[in-house]
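As a starting point, one isolated chain is supplied in structure tokens, in the form predicted on its own.
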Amino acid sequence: MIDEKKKEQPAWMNFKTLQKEELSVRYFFQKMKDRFKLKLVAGETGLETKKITDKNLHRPGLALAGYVGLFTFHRLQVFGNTELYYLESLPIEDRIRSFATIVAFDVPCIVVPNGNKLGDELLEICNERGIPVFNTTIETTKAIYFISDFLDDQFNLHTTIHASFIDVYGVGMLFVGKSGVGKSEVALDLIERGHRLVADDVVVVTQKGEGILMGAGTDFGEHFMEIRGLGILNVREMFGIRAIRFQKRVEVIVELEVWDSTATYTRTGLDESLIHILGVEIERVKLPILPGKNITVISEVIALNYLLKHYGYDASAAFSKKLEDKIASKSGDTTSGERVIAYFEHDFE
């Protein structure tokens, strides 16, 4: 028996956990302006110098009223209806004084949703201090949701894994293993059978929410594959739009390895193997490669078996229970060696 703890960690597992510490306001604007109808109305000089360092947003109602004890000024500031109506209720001098309380801090930028606008006197202050102000017609609740979702993607933990990532029957399967073991070839065979490529060679995996990992390719290598002896293929151009997708949840790790007669492989599937990536448990299947073994079909079965377990049926557990019940019943309906087969009546095919 091999001591698993003493075995060297596979090369594909030696990935680094990464996390952004800051985001330029210009990058935020470039990525968001078309999708979420952002319009820059003040503070253009701050696009380069201002940085977003927190994925959370802040609505500065209390700060406008004068209480700055808990003012998280380093976050992106959202001026919703409450903040705008409060400012408009003040005389012009008090309005400027209240707003000056906010911009006295190093605020990265301000987003004004719901089609509202800051007054010209307030925009002038933002121009002087280089604080970008963005308007959007999207209502406040949706704007907060969209922006928070974008910042989550940017600031959440992520890593890159050398793998092939395929959507098989709706299950996100990450094929890993040593270089040259055949990950891309298995992926190509699955694509030819109607499944969908997410990424090949370099897969960016991001922690998305509690217990969820999302995988995608890089902008540079998007839906290209390298097949040794053949070269570079563009899966989208060759197989069509139905053969690709841009992102998918990572649900199963399939570790391909050349058959090792000294290694231990599961025979029953009762001992579930899990692996931690970015703090999330992912099911892991070690798949030995042998001549004549159809890895593609087995991969499809892995996906189907995962779906069955997801919806409440575990074949390994069901068989084990059936065996235990048989042993416990001490059935005397047959002697050792007899065949107990109940044929269907009048069915002679």
Second form
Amino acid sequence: MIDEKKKEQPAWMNFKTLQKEELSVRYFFQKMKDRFKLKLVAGETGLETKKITDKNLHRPGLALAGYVGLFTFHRLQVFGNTELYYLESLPIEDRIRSFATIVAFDVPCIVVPNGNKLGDELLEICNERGIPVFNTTIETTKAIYFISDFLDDQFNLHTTIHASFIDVYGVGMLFVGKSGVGKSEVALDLIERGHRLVADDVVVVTQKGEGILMGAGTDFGEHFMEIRGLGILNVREMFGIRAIRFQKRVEVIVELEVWDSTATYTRTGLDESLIHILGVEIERVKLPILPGKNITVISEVIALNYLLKHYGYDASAAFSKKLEDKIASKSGDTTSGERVIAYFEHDFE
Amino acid sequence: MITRNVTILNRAGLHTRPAAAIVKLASEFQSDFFINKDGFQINGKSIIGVMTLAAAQGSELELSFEGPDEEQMSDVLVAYFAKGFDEM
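And the form predicted in complex with the partner chain, for comparison with the form predicted on its own?
Full complex below, order starting with the chain above.
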């Protein structure tokens, strides 16, 4: 069963799933320093050598108290008020001994939030061992939330997909299909109609939390697009800021393909087709391209239909229900093709 | 599917002219063509994709071909990489 499915898998799904295994502390510092006013106060030598390998954080209260069984030293260590006040309550020799037990492990780095500071005698040890120490004025609980969120994002599954990604009426639509089928042209048409481009050609898709897939462009290729016969365009420069956005949740995948008379396309829309990308289920619509078919308008309608369904109205289900009710009703009225209005009431407009 | 590893040989790297030439060569074939660099994968028939690689001299790329004419296609493209995009 699974093998059969794999054979059916279209070429655009042939992507590699990536996941970071480690993050250098320098990278963490560069990305976080402006946003969270992170200040490096010790252990500069460890910026390159120390790696963060776990998205979880750890508060080493128990380890400071001397219990190092199950100490998750490989995680980023956060020193909140508890840890700081405990250390301050100790006489200086005990304080140094207690702190030294922790940094004897291969700790990646230490974050001291809430405007607190480690004493110079402790920073000295971190300098010796090359363990970076960062201060920030953000409250501990908030800092933990922000850092967790950042690390979560960094260690999430991600991949690159060859597609055009547009926000249509607030619905993130990913257009996929063979090279030259007209993804960029559809994107351009949608932009012209007031929708917003997220990325063209190279879309970085990241799994975020359970059941959410986010898409964005690359830092290099952002909002550039190629139209065959014209060359390279910059959508932001050409259409302005209203025509772009930087990220969007991926909600519908539209597979553009040249009309294949042997393939079956849905007629009722009742057999909802889902596809798994990075373990997330996404709605998928197969759209055959035919002369005289306005893909842009159909795309807008797909988005509107998605919104309707999302807000509780499913046209195909509603129509099907109507039919069932009619058949089931034993009123004896089985005439077909009756007008929607039985009597025109002298309305001849 | 065929996969081949290539190295960027010319000094200027994979800049606009060779990128356009690669896409043009690739588009003459029916098979799908992907380029992998450091786990990052792009479609080799997309000029923006190929340029996004920003591959400098010495970069190692993995080319993958899949389709009815994959063998001819891989030969033509690997040869183009091997001669340093005619810039050697």
